[in-house]
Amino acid sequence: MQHDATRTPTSLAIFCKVVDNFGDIGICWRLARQLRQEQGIAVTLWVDDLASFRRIWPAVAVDAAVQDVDGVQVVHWRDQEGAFVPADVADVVIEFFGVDIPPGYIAAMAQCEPRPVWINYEGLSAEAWVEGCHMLPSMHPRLKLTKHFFFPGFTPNTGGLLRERDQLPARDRFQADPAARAGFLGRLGVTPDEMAATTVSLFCYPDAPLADLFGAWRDGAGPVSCLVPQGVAGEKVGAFLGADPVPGAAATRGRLTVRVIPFLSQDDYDRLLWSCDVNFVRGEDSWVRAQWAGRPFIWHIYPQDQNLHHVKLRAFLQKYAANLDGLIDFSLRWNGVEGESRADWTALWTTLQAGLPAITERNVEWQTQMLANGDLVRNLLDFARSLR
């Protein structure tokens, strides 16, 4: 698609409602901040929950109605109420995974001249399916609209992944110096020793078997150090360190010790994958944030009804794994997909463990592979551009 200034969109808005804690807004953040700082639109989120904003971005304050944060403008959404003019609506709207815009903006979308750029960014899967309904189109049964469905994706035929300019650059020059790792994650409280064991973060939904994994690490062949930020599996962590998951809590049983860790901010967060050996994720944010990192990670898929994630976890593993037997059998065991309940932990991780160089072998190749779709914010505005 053929780059046209004249058509490059000045201004976007990004509606986003806080459904998955921080997943949702740790896309839609990263997404506001590439548009604002690497193509210097003008960028307006709105948010209905600041305080789960503000522990992945801390300058965000929580009583704000409207605030500037890094250059981006972000308003509490707080209803659906309000009365808008033309003036008010940016050149492209997103809205994500489908909210419903308030009535009165979409109103005024509709007597803008020329009409926004109205566009639906949904959620990242493999399936099939994606390719099909990237970029179709669908008209508002009453107003002159036009809304477009835009998938992130893992092929040519989609949006591609989020991922900034200077990121890749920033993690190899962070993983070729062992003191910045060891500066680090000695600002977390971890000590030299727990960094010389297998190194592993931990970010998973309160359902994953970890009561059965962290018996496992601590029976296990070598030192396992396990670094869980805080909020995250709080019942099952506090049950394994026999006290409340704070900040600076940790113990050791066996071959295996928790510590947990500050709630860190998005920039820290990519620090910590680039450090862990293996690193667990969540939802949808940090799983691309790991693949990026380049080291062997476990996903931990957002719950859906009819266990309907089951389907995409597969649909990821038979395109990312293939070959990688030890990582789909922990995957799908990790999720629930054949039971946890008889799962050998001790067996699974020990195979895992012994799989390890040939999953980072094959993160070198799937990052060349995402590489060659392009950037998902220039695929966006490519996108855009063509429909203005």
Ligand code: TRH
Given for the second form:
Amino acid sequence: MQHDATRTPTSLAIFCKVVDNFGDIGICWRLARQLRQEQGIAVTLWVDDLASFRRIWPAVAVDAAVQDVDGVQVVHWRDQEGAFVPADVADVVIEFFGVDIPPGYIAAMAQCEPRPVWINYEGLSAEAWVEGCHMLPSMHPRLKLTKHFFFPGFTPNTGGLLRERDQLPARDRFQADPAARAGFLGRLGVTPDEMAATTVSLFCYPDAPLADLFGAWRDGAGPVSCLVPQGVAGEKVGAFLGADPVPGAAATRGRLTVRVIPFLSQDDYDRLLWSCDVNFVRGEDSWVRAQWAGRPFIWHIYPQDQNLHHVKLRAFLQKYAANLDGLIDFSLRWNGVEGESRADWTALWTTLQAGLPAITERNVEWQTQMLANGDLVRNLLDFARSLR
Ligand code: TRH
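Mind sharing the form predicted in complex with the named molecule? What's above is the form predicted on its own.
Next comes the full complex, and the chain you just saw is listed first.
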């Protein structure tokens, strides 16, 4: 697509509501940073829960109404009140997953000449219908405003995946340097013996069948070292440890060592994914990061009513893991889906582990495919330009 500079937006607002701890701030913050740092766009991020935001980005002040965080203006979104004028409105306005933007802001959008580009940024899914809905318009029932849907995705007919310009080179540099891995894990308190074991990072929702998996690792054939950021599956991790799951707490039972590490910044979390042999990830942003990390990963999907997430999970596995039966069986069971396999957790893990080289090979192919879809931020800006 030809770039017309006069159509290039210079300001952009993102409205983000945090659900269930971090829900969505992970993605919004990554999007905001990339727009600011790589595209030079003035970004305002409206977010309702600064405490959750601070967990993934420690520079955030939890008590500031407005603050500058790495060049992004962060506004504490306290309520739906407020009067706005057209000058307050950004060239592009993004609502995350259909959040309700304050009515006063929408009224000001309707007074802008030209109108801002209004985008509803949707959740990532491999389901086929996404291609048909990507970029569809939706007219406002009363005001002269049109909102457009934007879907991240895994095919050229979607918005693609978030990926910073330097992400893959930085990963390659890190993974080519064993001292960088040892230094990073060492700073988290991981011992050399643990580093030499099969290392696993764990990020999942509280309902994951963790006790079963811990049992399989404990009784397994080889040593496993499981690194759990603080606050993840706290009850089940605490039960294994027999102690509070605070950073530094660790216990070894049989072949398994579980160690609690601090909750990391987003950038360090990438380093964790680059360091481990297998990554358990969840939701959306960590799931995408695991795909770029190139290491085998297991996805814990966010649960939805009527088990709609099972459909979404199967759609992804079909696209990504079609010939990797061990990965499919493990992933289905991890997400509480009764698959074809009746294997116990020891058998599921043994099969998965035997398949790790094939999964790693598949990841190379998958990344090439994903790279061909372009990076999401550029796709988003191209779309915004086309609407201006
Ligand atoms: O927060 P999540 O559970 O997000 C989910 C999804 O967005 C889902 O679609 C949504 O509907 C649901 O919320 C409510 O998981 P996600 O997307 O992986 O975001 C977590 C963020 O936390 C991600 O940016 C990675 C980051 N993180 C760290 O920065 N440090 C850490 O130590 C860990 C474990 C995660």
